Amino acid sequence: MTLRIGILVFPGVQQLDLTGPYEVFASAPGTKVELVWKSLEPVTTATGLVLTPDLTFADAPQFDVVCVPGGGGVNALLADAETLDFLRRQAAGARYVTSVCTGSLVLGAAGLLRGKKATTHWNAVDFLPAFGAIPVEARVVRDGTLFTAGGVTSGIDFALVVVAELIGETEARVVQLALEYAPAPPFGDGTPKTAAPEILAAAKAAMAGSRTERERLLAGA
């Protein structure tokens, strides 16, 4: 039986949040990965890559796995009734409800994180309690049928964990090897705890606009 995996695509999505898990899921046997959005019009990601949805909300089947990536475009989804209703419907029948990076905030806005352990990008972890979630700083967090991944690149780790759950650890390990996923970053600034102070300050400054908007939106929720 084919496992159907639906990944939300939307204007301003962080493309690696989406394409990292997509590559892992699509490389696993017996899966069909589809991008879903309100319409089939091409969507421009936060960094300019254009993606085309495969399905609309109205035409989407019940997915085995539903995944919400993050990005600056998340802010517009926090009060988007159509998107939040779609996620609630999917969550009711999905085997796993998942997110990458700030996509967890959208799950939270849909009411799907209440009382659940969850993670997100390091610059957004402090928003999780506003949705009734229990914040955990980790690459991948599981709470029952809920999987949340930390920032951007952790979406690859998360997808491998989910593949292991769905198909088996051996298949997940084969996918990891086929993709030669063996991270060895050239710099040690991959987390706030390891980053040099000036690097951390520069990263926060680059994300300040989106964070300020998010604070405003949640303050009025």
Contents of the next structure:
2 protein chains.
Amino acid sequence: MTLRIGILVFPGVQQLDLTGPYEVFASAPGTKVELVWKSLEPVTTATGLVLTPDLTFADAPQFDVVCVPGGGGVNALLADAETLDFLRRQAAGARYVTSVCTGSLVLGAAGLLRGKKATTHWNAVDFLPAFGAIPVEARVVRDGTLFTAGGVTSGIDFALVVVAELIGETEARVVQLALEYAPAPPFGDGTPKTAAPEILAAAKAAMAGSRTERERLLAGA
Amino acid sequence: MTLRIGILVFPGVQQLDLTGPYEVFASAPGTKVELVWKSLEPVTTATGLVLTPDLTFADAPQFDVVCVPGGGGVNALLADAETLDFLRRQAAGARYVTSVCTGSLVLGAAGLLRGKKATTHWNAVDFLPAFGAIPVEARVVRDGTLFTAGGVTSGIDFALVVVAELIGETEARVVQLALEYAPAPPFGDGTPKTAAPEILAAAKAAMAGSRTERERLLAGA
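Could the form predicted together with a further copy of the same chain be shown next, to go alongside the form predicted on its own?
What follows is the whole complex; the chain from before opens it.
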């Protein structure tokens, strides 16, 4: 039986939130990974890469796993009834509902995080309570059949955990080796806790525009 | 001044070899990252994701950095004169010539690794001497203005190293934090040296088809 994994794609998605888990899921045996959006027109991601949806909301089957990546484009989805309705419908029948980075804010806006432990990008964790979620700072957070991942590259760790859960630990370990995932980050600044203060300040400044807009949108939520 | 980074895209590319470095490069200030191929038609990657080239070989400017990702589709490029000529022309004027995973075999086929230290995916390191390269097992290998990365996910480490070199260490550290790159691989099997024997055997079996074809192609090189 093929495991069908549907990943939401949208304008302004952070492509590595999507492409990291995609590669892990698609490298595991017995999976079919598809990008789903309102139309089949190619979309431009936050940093310029163009991705092409495989299915529309209307044509999508019930996925076994639904995954929402994050990025600046998340802001436009927080009050987008068509997308939120699609996610609610999928969530009702999916084995696992998942997100990477600020994708969890979209799950929250769809009402799918109420009373659940969840995570997101470090620069957005404080938004989670607005959706009734219990924020947890970790790269992968599980609450029952809900899996949420931290910022961007957390999606790779997350997807390996999900493959181990859904398919098997051996299969997940084989994928990890095939993708040569023995990371060696060149610097120690991967989280706000370990980052030098001036690096943290610069990263916050770089993301300030998107965050300010998000604060405004969520103040009305 | 904008730093122009051209990444080769081709049918059967391992998308994470490309999308990991793309996200790192494109998140750094003052860069323009573009996908280049023979035509602008969308191409299907090794695991199914569709990517769209931004430029053709004919329209490409002289890039500051040229990057060749790997994947099963590499095999078709090893004797592809149009692609190898393009890479040789770019390499002659680029500040840095780079590859991720088995992309280094394409650089090798273009004659760009002779006498140079280089790396590739762990399952392809033994092919490097056929191109006159000196194989090194590491995630990022530098020889002058040549940077080669190990398998797939090594591309993220590699791109951060290149951003630090080309733009600055502060900028690279800010990107690492923005991408929350403090990886936590769920298993210890990321390299053949650390993998359990049965996991290594299974990974080799999964990649045997592409490797056998490569052995045949390179036997005639």
